[in-house]
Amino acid sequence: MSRRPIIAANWKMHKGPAEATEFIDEFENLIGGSSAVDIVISPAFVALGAAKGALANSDTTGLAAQNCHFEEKGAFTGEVSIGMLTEIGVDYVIIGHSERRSIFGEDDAIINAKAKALHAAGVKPIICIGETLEEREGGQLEAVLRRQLEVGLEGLSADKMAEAVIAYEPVWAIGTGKTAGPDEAQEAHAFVRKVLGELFGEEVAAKIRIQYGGSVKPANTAELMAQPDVDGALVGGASLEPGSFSEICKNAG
């Protein structure tokens, strides 16, 4: 099955509204108004409104938030609800990023609650999974990925899962300069698709796009994307510069 690649820029805690607008203006000029891939930009919460305005005339680039809360409203100081994000016009929300798991203590059950709330609201989740170096070297790769998928996606309907995106990001490759080789990435992605097939059926699993995340750069994008089960990239540091990110998007297509 042909799956349209999806390339997402995760800016993390970089770029306020002015920088986000400047980036998008330059990036859209470099892309030239058309792309062979779906593109998503994920700024910090405070820059989402400015980014949405800058993307008003874009036919190529969607908007994602980096996180959300699973409750509609309440006494959750510092949190942002899905309703607030949809009012801005967010298309996707990233959940389960390794930094949310390791720094902020989010577990698979919390990620599952967020995924259910996003599906109920009609917002497409980008659901991150991945193993640490210790887990990989300990032979736990498949066990970790299976647990994250089974618990994180529990109770989600097969029809809505077809629109979800899974981002496989080996934790040991995030921001380290290390990248899983194409064969390693393909092996992990193929296993993820196998588990998705067990959970939701092979037909749905064949439709779900699985991104690779972890030190993606213009130089390694094409080789990673050539793998049959790698359907895109979740890009961190290399997405902070318009030229670099535009080259990744072009190479992915």
Second form
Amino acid sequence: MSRRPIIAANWKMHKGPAEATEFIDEFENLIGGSSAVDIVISPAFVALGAAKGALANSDTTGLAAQNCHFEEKGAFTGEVSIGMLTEIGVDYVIIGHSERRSIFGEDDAIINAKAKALHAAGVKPIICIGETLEEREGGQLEAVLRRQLEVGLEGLSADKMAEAVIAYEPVWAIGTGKTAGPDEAQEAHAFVRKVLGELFGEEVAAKIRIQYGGSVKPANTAELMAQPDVDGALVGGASLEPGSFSEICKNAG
Ligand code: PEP
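Form predicted alone done; form predicted together with phosphoenolpyruvate now:
Once more the chain from above appears, this time first in line as the rest of the complex follows.
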């Protein structure tokens, strides 16, 4: 089964509208109109509109939001609905990032509500999972990933899951400069695909793209992407500069 790789930039709380536009103009020039991988850029909410405008003529690069609320509307001060995001024209929404889990207290049930709302709205989720160092060292890797998948994806329909993206991001590798080795990444990705097979059937599991995230940079992209179950990357720090992010996209292809 060949899966088209997907490389996503997660800009976190960096770049307002002007900087996002400047980045995209430079990045699109570097990419040069065609790419062997799907590319997605995830600016902060306030920069999504500007980014959409800057990407208007792009054949290579889509747009993601970094979060959403699961309700359609209401008294949720500071939150953004999926309808608001589709009005701007986002293709994907990242949910369950470890920073949302650890800093903002989001649990698997909240992530499940968001995943269901995204599926209902026809927006593709990028669902992040991953273990802490303590959990890995305590022999909990598989139990944690299984729980995050079973609870986070509970009740989702198999046909829509084929379009979803899972991002395996070991928490200890995010923003630390430590990367899972290619073998460690493959082992975790193969386990994730096995659980996806149990939940949604093997045919669907074979279609789901599983990204690796955690200190991905131009120099380690190719070896990670060479692993059979690694179908792309979710990139934080190294996505903030057009040169390094375009190199990652090229090395992934
Ligand atoms: C992330 O935040 O999703 C991430 C992978 O960050 P970094 O690439 O900086 O480790």
